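Take a look at this one chain, the form predicted on its own, written out in structure tokens.
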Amino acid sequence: MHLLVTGGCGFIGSNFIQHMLAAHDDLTIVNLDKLTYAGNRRNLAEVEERHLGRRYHFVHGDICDQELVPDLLARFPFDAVLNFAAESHVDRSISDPFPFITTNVVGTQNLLEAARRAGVPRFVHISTDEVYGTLGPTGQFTEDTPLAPNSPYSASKASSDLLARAYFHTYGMPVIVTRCSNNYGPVQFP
């Protein structure tokens, strides 16, 4: 099985890979990552030192790309593509909100499209839950609950979640979007 993840140097990301490459001995994972401020090589550090060049590749690069992701998604037979890859925190989106639009959105469209055109059986968007707004002292949101994003980075996730649902009902790509919550571990971007 091949699997291109991007933004597979970030907090999640990096988690995500080490997880599969030590469960699944029959998958090479391709990383794509533009290395911002959260994305660190270092994280992946041990992944590198023992499958590099084998079950593991590493390519220093933007999802914005629109030379380099059609080409790499017809370098590889990928089974999935696993979005990661997003500019994040929303007092950063309120300081430059441009670089959020280019990534969440642009970007995620340049890889649904590339996807799309590679026949990619399987594309898994990793989104957040700030897409639901804000929620009082109680109640939950659910899948059901509407989007009501209240900062461009929330909105940039919004966005790029309804470019996959947009994918999945006029092409009928296999899309699935997930919408964790808070998530905190080693690696965690301070």
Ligand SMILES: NC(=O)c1ccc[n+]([C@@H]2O[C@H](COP(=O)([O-])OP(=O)(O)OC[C@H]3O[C@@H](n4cnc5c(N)ncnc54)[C@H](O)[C@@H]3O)[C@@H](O)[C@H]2O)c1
The other form holds:
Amino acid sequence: MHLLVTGGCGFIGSNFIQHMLAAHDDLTIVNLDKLTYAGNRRNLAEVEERHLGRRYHFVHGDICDQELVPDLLARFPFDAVLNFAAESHVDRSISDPFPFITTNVVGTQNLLEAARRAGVPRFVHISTDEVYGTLGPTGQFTEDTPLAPNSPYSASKASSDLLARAYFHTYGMPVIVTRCSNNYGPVQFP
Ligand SMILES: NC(=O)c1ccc[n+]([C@@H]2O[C@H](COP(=O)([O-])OP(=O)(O)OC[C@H]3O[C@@H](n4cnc5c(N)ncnc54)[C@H](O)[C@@H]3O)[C@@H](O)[C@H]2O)c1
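Structure of the form predicted together with this ligand, please, following the form predicted on its own?
Shown next: the complete complex, the earlier chain at its head.
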């Protein structure tokens, strides 16, 4: 099985790649990452040592790139695209929302369109529970909770979720959106 993982040099993506390569012998992964302040190839040093050029390939690039992304998807027979790439820090989105709209909205759109044209059989879009807004001291969100994003970050993620939904309904693309809450762990950007 061949996977295209975007944002795999970040916190969650690098943990995912490490886990998947260790757990599945028959898997190859291409990691497309722009290496922003949040991405670091050292997060995958062990993976590079063991698998680079064989079961693991790194591409330094931007999910917004309208030549690179379709080219990549045409060259490899991917079984799935997993989109972890994002501007992900709420406070940064308050000081400057533009990179969030570019990467999270335009970048996701570029990936969805390229995956559709290439006929990729599965597209997993990693989102966040922040699209549901803010909880008080009690309560919970469910998948049916209406979207109520409260920051430029969460608004950009909610926008990308709606594009993913539109590709599912309009084109019948096999898109899955996940909305986890906060993660903590190794190589999280301080
Ligand atoms: N960290 C959490 O607690 C949390 C919670 C819920 C959802 N999420 C979501 O999970 C995903 C991964 O989060 P994270 O904490 O690992 O983020 P992160 O900020 O640690 O990593 C993001 C990665 O994406 C890369 N990237 C950024 N812009 C890019 C672009 N235009 N093209 C290619 N690569 C680009 C960065 O270089 C970095 O490697 C995000 O979509 C985020 O919204 C994270």
